[in-house]
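Heads up, the chain below is alone and in the form predicted alone; it's given as structure tokens.
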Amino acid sequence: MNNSYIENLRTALTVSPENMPLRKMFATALLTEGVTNEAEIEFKKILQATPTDLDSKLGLTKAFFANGKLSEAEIIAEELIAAEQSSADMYLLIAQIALKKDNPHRAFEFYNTAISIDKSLIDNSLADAINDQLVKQGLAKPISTISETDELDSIFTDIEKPKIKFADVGGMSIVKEEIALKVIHPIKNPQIYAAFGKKIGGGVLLYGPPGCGKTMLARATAGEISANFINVGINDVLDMWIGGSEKNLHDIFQTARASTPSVLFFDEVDALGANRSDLRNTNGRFVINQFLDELDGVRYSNDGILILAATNTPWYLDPAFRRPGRFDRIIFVAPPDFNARVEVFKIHLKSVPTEGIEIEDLAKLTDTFSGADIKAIVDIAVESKLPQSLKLGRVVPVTQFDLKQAIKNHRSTTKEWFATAKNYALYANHGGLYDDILKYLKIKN
């Protein structure tokens, strides 16, 4: 670029001063050529006419930075981050600002966020400068200077091929039907969904009391379509180093994208996606922003990835996760009903030596019990027969009496959950989100 180009743009603006795209070209050219004082003036004019122009906000921030107006630059950057309108370039610029203001810890944080979004922004000289200050102040582990073409150094590889299917999960027919519509049918009938312009993939959020089979249901979903299953826990994502959690999350999604069709399952997703209004630290917000960015699949296609998540406390999840294209289908996984309890008892008693068992009677006695509660009951009954079996030197079968005694000795774990959920369903039921809880409790709202 040369001065004649800038002068030609300047001349054109005298003829068409209200042409904001032309003025933006002029301001950008000034900034590129280092005429930053005039660039600052031009970007301000553009934002007076079009206050929401993100490119011009970034341009003005860069001009402020170049002109040594660090506080002004930081204010705009913080506003864009708070409004979830920031970009990788802006994160990089904040890192540079923080370094200039002798805050290498903050510079480290934003630099890692920038390069986790866009690896083309890797700047080893900036990383070295941040490292120097970090080491001098003893604040954190130094950043590794890496090249743009380096391999991911910690790719998530815990992939399995589940053999269980819906038939192995007792009851929950309605839940299975909803998951089939969103997840299974698109895989098995791709032509029909393509004809309606529907992509294969998307997000389903399972919520309900603990122990009701959410994880098993997710694994069975993968088994139904012979998909790769990636079970993600909070420890797989969260990292003690700033920027590490976002990188781990990105690596997990990249693994799923490289092994489609795949089911990506986030257990206890509220631990990763807590409501940002309740978070006191910036790091947690960055993790959530990274999670939302990965779910949107803007930078990388999520076609062929089926994203399931489970939570016992959906009211703590950030509302942004429930927007269309993310977890846009929310399914209540209730404790098993009578027929489901019969099936769950059959599954857990299948390999247990028994005598005189009447499963339907047991199912009647375990209303509100979760699948995990029923498993615990069977385990208690089995353990009660072990001393006698060892004493006699032979297997003594579990009887109806043993199981009834186990039921008496084990409390339903779902009651406490419903006591809390009832309050949210009655007083924070925005858009009917928790109507299924009220329906289950037979409460009219």
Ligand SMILES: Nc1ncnc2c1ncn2[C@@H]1O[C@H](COP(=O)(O)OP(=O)(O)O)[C@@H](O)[C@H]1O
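Just so we're on the same page, rigid core means the largest C-alpha set that superposes within 1.5 Å between forms. Since this is a predicted model, take the numbers as computed values, not measurements. Positions refer to the first chain, counted from 1. First, how it differs from the form predicted in complex with the named molecule.
If you fit the rigid core between the two forms, you'll see the Cα of Pro21 move by 2 angstroms or more. Relative to the superposed core, Val344 shifts its CA atom by less than 2 Å between the two forms. Remark: with the core as the superposition reference, the CA shift of Asn124 between the two forms reaches 2 Å or more.
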Given for the second form:
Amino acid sequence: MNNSYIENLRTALTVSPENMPLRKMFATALLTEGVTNEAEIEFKKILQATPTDLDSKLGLTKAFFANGKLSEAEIIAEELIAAEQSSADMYLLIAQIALKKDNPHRAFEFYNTAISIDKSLIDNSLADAINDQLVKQGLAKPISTISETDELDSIFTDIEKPKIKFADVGGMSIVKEEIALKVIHPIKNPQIYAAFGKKIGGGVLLYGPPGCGKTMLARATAGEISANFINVGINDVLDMWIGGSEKNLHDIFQTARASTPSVLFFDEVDALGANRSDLRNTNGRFVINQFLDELDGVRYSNDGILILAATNTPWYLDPAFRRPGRFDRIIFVAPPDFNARVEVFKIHLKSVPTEGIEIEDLAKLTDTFSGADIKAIVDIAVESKLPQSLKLGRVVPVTQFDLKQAIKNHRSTTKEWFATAKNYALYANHGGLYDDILKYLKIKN
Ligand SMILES: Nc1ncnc2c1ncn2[C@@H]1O[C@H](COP(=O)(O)OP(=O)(O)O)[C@@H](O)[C@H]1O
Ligand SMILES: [Mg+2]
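The form predicted in complex with the named molecule, contrasted with the form predicted alone above:
Below, the chain from earlier opens the complete complex, with every other chain and molecule after it.
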């Protein structure tokens, strides 16, 4: 494009001044060539004739911006965004305006939105400028202080190699089978899965009442395949520094990628997308987007990583998590049934000196109790024997009576959860998402 192109258009317009498509080409050419004052005039003329022309609104906004009319530019840009007529470059423009107006936080948000829509808009000098202002206002750490290596070390020294296996988790035979089928077999026999054209990947989400062994099972999954276990709590991710949470998430995934085979476990994963109002979480959307990006393994491969997540409140989970290839396998972890409770009692009584115990009796008395409830009962019974043991100077075994006593004084902790869950299962059961809850409650077969 050159000036003769502009001059030709100018001449053509004197012949047919009402030709708006032609005038639009002219105005756009002016804008591109940096003749922004004239571009502004031309776009205004077009909008007088065709007030809803979107391209011209965008053009005028850019011209305003170029001519230093920041507020005018901002008003139209926001109008376009509010009317959902916007494009990524409008977000970028607002980011640039916000930066000029000394509001780096807003600049950061809009810049992120722009590049999450259109990656080609990534602009390192703009990002640096935003970051510089954030640092000046005490809202971000200087880049130089967050070198890759020390950040990786500081977040995750806690890669575990769990010793517990499936056998150490009572009951849950169906859940264990599903995990074996859906994640362990594919990771152990990738060639077979490839031969059947099955794609490996995506994560498994465990949900259910608290204390029923979700975390324990995730750990045991790693133990079962001798993989590294990385337990990510929400506090490992969320960072008060702008952009810090996204970086933490990326580092966490990189750690898992550097230590395959690994089980990457996100506990209370719903909190990643929860609505919050404090500053660090106004960026919740970005954190979720980063999480989905990492999960999708677009830029880096997630081969050899098994991604598990758990939540007690699946209804707060961002629906984007459930798309194919992400957490498309969602498993209900119910309170242990009778046989499972027998197993859980056995597991927790294994190293306890006992006398005359009838485990099946105990299991009958603990309907709806969680695994954690059962563990608490054993702990209470053991403690009740301590004073006596100390006095006599020898271990006094726990009896059936002690355990029954403890059961009597303990309330099942899962009931409250079901009271809430039932409502979601009945009234927000999208696509049968919570059918397992209804089945457990015998509301549905
Ligand atoms: N199925 C189970 N078998 C043995 N112990 C269990 C089981 N479920 C829960 N527990 C006990 O309860 C504790 C808490 O369980 P956890 O896995 O943290 O539950 P959740 O993650 O579902 O809230 C465990 O550390 C374990 O001691
Ligand atoms: Mg847990």
